[in-house]
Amino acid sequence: MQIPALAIDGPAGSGKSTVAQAAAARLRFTYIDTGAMYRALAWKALRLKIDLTDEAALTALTQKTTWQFVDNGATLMLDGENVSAAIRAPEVTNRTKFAARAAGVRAHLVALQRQMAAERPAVMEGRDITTVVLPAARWRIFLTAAPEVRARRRQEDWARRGFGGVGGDYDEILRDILARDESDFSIGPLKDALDLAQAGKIILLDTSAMSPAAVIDRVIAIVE
C-alpha cells in the first residue's frame, strides 16, 4: 500500500536537501532530512571523542540520543540542542560515513524514520528512501547532475555558511564526489535506486542544466 510521501534519493551534493526542504515547504508536508540525522550523530561522537570506527561504540550511542525536527523540518534538534548548522562543516561531512555504515545505527534510524512518515505526509531525503526506507512512497524520484556540477554546488553552500576556509578546495570536494560516487554506484542501496530509475520505475530527474528553482517546481508538478 502505497503512503502519501515523497521519497528523495540522489548522490552527494546532487541539491536533495534544498529541493526537498522547499518542496515539503510548497507542498505543506513535514520536511525530514535523513542525512541530517546520521551527521548530528557523526558530529556528536566527535564532541565526545567517540571512535567512529567503533560499530558498537556508535550503536550505543544511538540509543540515548533523541532526533526531533521543528520548524517544519528546517531546524534539527539533537538531545534538545539546535545542531542544524553544526552538522554541516566539512569534518562532520567527511565522517558521516562511519555513522551511515553502522548497521545498528541504521536499523534505530531507519524504524525512527518510518514512524515519523507515517505519523504526516512528509517529504523525506538521503541515500537510501526509495529503495529501504519508503519503497511504498507514493512519489519516488532520484535526484541527480553532473559531478562537476554537484562539486561547484557543495563549494558554494560550504562558503554561504562560512566554511569556504575548511575544505572549501573545489578540487578537493570534486575528488570526494567522485570517490563516493564509485562507492556508492558499485553496490548499495544508491546503486539499486540508480537502476530503478533508468528502468523508468522512479523518476530520474537529472538537474545539471537546471536552477534550484526550476528544480522545484518539477518536483511540484511531478507530486500535483
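Next, give the form predicted in complex with 2'-deoxycytidine-5'-monophosphate, keeping in mind that what was shown is the form predicted alone.
Coming up is the bare chain, nothing alongside it.
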C-alpha cells in the first residue's frame, strides 16, 4: 500500500533541503529533515565526549534521546533543546558520518522516521528515504546535480551569508563535496537510490541547469 508522502534522496549540496522545505510549505505537508537527526545525535555525542567510533555507545545513546521537529520542520528540538544552529557547525558536519554508519543508530532513527510519516503526510529528505524508510511513498525523487554545480551553489550560499572568507574557497568546497559523496554513497542506501533512479524506477531530477524555483515547481507538478 502506498503512503501519502514525498520521499527525496540525494547527495550533499543537491538542494534537497531548500526544495523539500518549500514543497512541504506549498503542499501543506510536514517537512522532515532526517540528516538533522543524525547530525543532532553526533552533536550530543560530541558534547558528552562519547567515543564516536563506539557503535554500542552511540546506539545506547539513541535510547536516551528524543527528537522533535517544530516550526514546520525548520527547528529541531533534541531532548527539548533547540539544536538547529549547533548541528550545522563544521565539526558536527565532519563527524556525523560516525552516527550515520552505526547500524543500531540507523535502525532506531528509521523506526522514528516511519512513525513521523505515519502521523501526517510528509516531505521527508535524506539518503535512504526512497529505499529504506519509505519505499512505499507515493512520490519518490532522487535529486542531484554535478559536483561542480553543487560546490558553486554552496560557495554562493556561504557568500550570501557573509562567510565568504571562511571556507569560501571553491577548490576546498569541491574537495569537501567529493569526500562527502564518497562517505554517503558507501553507506549503501544512497547508491541503491541512484541505481533505482537510473533504472527509471524512481524519478531522477538533475538540477544542474535549473533554478531553485524551477526545481520546486517541477516537484509540485510531480505531486499534483
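Here the rigid core means the biggest group of C-alpha atoms that line up within 1.5 Å when the two forms are laid on top of each other. Residue numbers count along the first chain shown, from 1. Everything numeric here is computed off the predicted structure, so don't read it as measured data.
Relative to the superposed core, residue 53 undergoes a Cα shift smaller than 2 Å between these two forms. With the core held fixed, residue 70 shows a CA shift below 2 Å between these two forms.
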